[in-house]
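Next up is one chain by itself, shown in structure tokens, the form predicted alone.
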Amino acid sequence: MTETMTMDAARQKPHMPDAQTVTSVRHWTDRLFSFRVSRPATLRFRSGEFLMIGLLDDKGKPLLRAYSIASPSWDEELEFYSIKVPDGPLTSRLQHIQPGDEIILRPKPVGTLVVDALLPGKRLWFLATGTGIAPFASLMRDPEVYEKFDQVIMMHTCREVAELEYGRQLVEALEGDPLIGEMVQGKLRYYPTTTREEFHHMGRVTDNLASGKVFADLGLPKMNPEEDRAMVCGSLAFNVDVKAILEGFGLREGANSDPKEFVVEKAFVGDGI
């Protein structure tokens, strides 16, 4: 069965179970694209959760993967950040989605990227790489993160200056939003960085802490534990390298049971879906 025929059969398909309506796709790149789905009206989760979500396969049976949350809780919609991967068992379908076809939607938040994590702090980074960044795209709307932080540090790597674009204009677009805009004014700072294209700040999110180039474009002190805390989002590799580098700076992984300085989630959607 061809993949245009696997989606014709999908979208034959108007009773696929915890189904949701997908209202609005954008390709950012050849390997990256956003999409918005309907929200069921049940459905209640903390900024920076995942959900399991998917289609169905050649099979009908459900074909699922956890995707964080690019919405903050108060959307109306959902919104999910995705890489393509040309033969993942998902990405190869839901790729070629558009507004009107349907997805699998399991209404079950979980994650670790929630502020209930961490402890009281001054600042707060986000440390991601490549569709990392999703849980961020909704903790970055949210007004509880700017009412417990005095400072958010969004750091995101990509290998090239295009793969940072999703992020960029929901940065930029933060202080003309009209619920939390005056909230994000001086406090939100943006450290986008490349690692394969030229541009004005380069280099992996491990290297800039490590070398504490981060802190000296930033004019912020190097990380501590009482004043820091970091949410962690990206590969199991990056994840391990980044983990080891917060502990060098003397904070402490934490949990929802367990706030202490960050968290890191391990259930990120990574290549190969």
The other form holds:
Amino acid sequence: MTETMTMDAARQKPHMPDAQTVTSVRHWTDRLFSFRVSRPATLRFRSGEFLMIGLLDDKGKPLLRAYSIASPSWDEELEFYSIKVPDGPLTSRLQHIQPGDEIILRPKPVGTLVVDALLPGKRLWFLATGTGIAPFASLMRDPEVYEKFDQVIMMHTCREVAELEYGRQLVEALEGDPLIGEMVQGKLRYYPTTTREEFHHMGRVTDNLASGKVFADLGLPKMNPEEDRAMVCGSLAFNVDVKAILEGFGLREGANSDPKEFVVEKAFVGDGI
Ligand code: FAD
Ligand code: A2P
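The form predicted together with adenosine-2'-5'-diphosphate (A2P) is what I need now, so please give it after the form predicted alone.
Up next: the whole complex, starting with the chain shown before.
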């Protein structure tokens, strides 16, 4: 009897390898949500890295996608910030997860958006569009960032104001955080902009860098390779355009094995790329 029940249960719910439990879910817009899951006891990662997460498909096979870890390396849980692609194989289903559900999480973090991939500098710029803010949500909450840099500037651009809300609330909460609030105050500068809805600051990251508007607004010198370091995360087109601007300022692209003045990672792989 017990054996039959176990077999029935196993048939209904295929075994999920590397399972972690969802602890909370928050929907920000009809295209964006964030969620937290339990953290494997053995998982060590550097703030800014990504790993593979997913669900089982209809045939019981893992359906995995790359996701930046949005929580800092010291957090007891893991946080993710996700798009909802209407017909997306994973996110059309992932968007319906509830606390208590399980997701697959492969505990093999990798990525270039890590402090170790940059030479020491004075200012660190985080340049993101859309869900590209996820790795910076991790880095912004990491004390190491504030130990190594005098100033940290978070530039985040979305089409609409509501799409900035996850980042805005994160920065607001950080300033009052008992753990690193004091470190952050006066060091973290937040520069959100929109491109398709009226807002107090507008324009693409690329345009605000190239015109010098962001430097004037924040009272900072023009980016230069002696003082400035940058991390870039957005669509492929965004990354390509930002890279050209940073190179125009004299910064060079680095990697884990070859630290330089800036690093780049794709926030997603676009259609046909
Ligand atoms: P897919 O078949 O994977 O994608 C369908 C289409 O949707 C894509 O061709 C693209 O046009 C669009 N799309 C996919 N992801 C995004 C996105 N994030 N923003 C805008 N358009 C998108 N996604 C996240 O939501 N959060 C993350 O933290 C994140 N980190 C990533 C890190 C890396 C290194 C890479 C390569 C990708 C990352 N992605 C992230 C994208 C993610 O891997 C999936 O593509 C996304 O979850 C959609 O999965 P899907 O199966 O529903 O659709
Ligand atoms: P815009 O509204 O002018 O296209 P998307 O939702 O298409 O991924 O875009 C997210 C944000 O990134 C939008 O504000 C968009 O501005 C901006 N963006 C898209 N492509 C680029 C690019 N190549 N360079 C700079 N910003 C970009």
